[in-house]
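Here you get one chain, nothing else, as structure tokens; it is the form predicted on its own.
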Amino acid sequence: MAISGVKNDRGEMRILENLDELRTDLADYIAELSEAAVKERGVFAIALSGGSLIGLMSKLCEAPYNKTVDWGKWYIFWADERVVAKSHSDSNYKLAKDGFLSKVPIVPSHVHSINDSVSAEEATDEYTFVIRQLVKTRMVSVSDISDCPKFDLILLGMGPDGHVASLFPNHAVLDEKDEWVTFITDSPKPPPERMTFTLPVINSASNVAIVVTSESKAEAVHLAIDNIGPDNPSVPARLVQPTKGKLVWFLDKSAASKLDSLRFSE
């Protein structure tokens, strides 16, 4: 069994022996946050990302979670989306629908995906409006230190370059301070047009989880978590620092292999 629950100023690290243990630990974590939010607020507002994340949530579709989670209280959002048709293989919505949403009884009207029939700019404006309306009705909470929405949980993956959502290294979007949701048309990885939550929204969440697997991302994990000094490149994931919320990293041993002073318990 790998170590779990190690904390530093970059959040809590849960380092799991293998992918099966990670899937189980992630399902427990999400189910517990869902239960707490529903008990406190009556709803659970969660934002998803794409990539391998949806597959790593698969245990939620199985017993006991598929029966014990109060799915009718879930409101689903996307922390980032590719501006493609919802039927396109690059769509984060399609990935989530096929791998997760179609397997649990979430209310269809609670699933808030982007409009795939308009431009990236229009889709972003519409998505911002939808979130603002839900903040007004408190389906989504509001930060008590800014006007940003306060999602109960934002789930993020991370790329080998350290990007999270569609916040890529050295991109101007990292400096966006005013908008909740923004768009890019020059993504360094295809497709080029994307919508993304901004750092102020991500850092206003009650809980943020960054889920990373594979040795190909170990260097980015090191740069995102360890005290690397000013001469090393900063990666976008390092800018994820919830103001009042909690940050948890879910890592398999391969992804965690370059962390400083890592010690696995026997």
Ligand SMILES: O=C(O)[C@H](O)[C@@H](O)[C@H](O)[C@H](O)COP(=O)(O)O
Contents of the next structure:
Amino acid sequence: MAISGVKNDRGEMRILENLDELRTDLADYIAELSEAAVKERGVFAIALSGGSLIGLMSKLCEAPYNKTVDWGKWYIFWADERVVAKSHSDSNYKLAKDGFLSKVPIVPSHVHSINDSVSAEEATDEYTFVIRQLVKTRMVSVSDISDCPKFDLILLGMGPDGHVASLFPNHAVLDEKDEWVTFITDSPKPPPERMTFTLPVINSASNVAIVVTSESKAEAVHLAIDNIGPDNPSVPARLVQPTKGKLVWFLDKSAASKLDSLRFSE
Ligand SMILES: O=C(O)[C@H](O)[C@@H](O)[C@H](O)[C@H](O)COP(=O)(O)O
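Return the form predicted in complex with the ligand of this protein as a structure block, the form predicted on its own having already been given.
The complete assembly is shown below, putting the previous chain first.
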């Protein structure tokens, strides 16, 4: 049976029996947040990542969500993007377009992907500018405690090394405090050039979900969630701590298998 809604100071944990249940729970969660944001603000500003996350969002493209979600009010962003052409198989934009955006009626002008025809640095500056304009018009809300944008939802995956977005273990990018969006040119996971939201932006969101599946990530899940000592930059996912927002972990049983709460309760 799925263990759902367990809470500790690392957020809410939703541990699902299998991938099918996880897909359903994730679709419900996103649809509910969309409904709440549209009711409150008239729009829903959501940031996506790459990797297995997009496939795990697939139920949103099916009934009832394809009909019930207010797609016209969605504004799409990327929490991280690989600096490659949008037609390249490494592109997070392409992944999301093929697997999700092309299957639901999102307004094309609401899709804010990075410029793939300039350098990583220029693309980052442009992306920051785009977000700034949308914050001005409140299509993206603003945090009341930092000057950061407050996305309604930031969706993250996590690698077996504990990275989220393109924030890699022990990388200087984890110390970025001033910029909203930044870039790296030495990603340990190919391709090397990436643009990423910074921790202050991730931690200013109203909601952050980290979606993790498979046994290969069980140790990183344990290190990111369990009480194993002071936070440190060797597990970036541990540094995801929304200041006022809500953090939810979506885990399948294999990814959750090394959590203290599960090991000791079985
Ligand atoms: O561009 C990227 O590489 C991703 O945005 C990255 O942060 C991803 O979410 C994790 O690496 C998990 O990927 P998987 O779920 O495929 O393991």
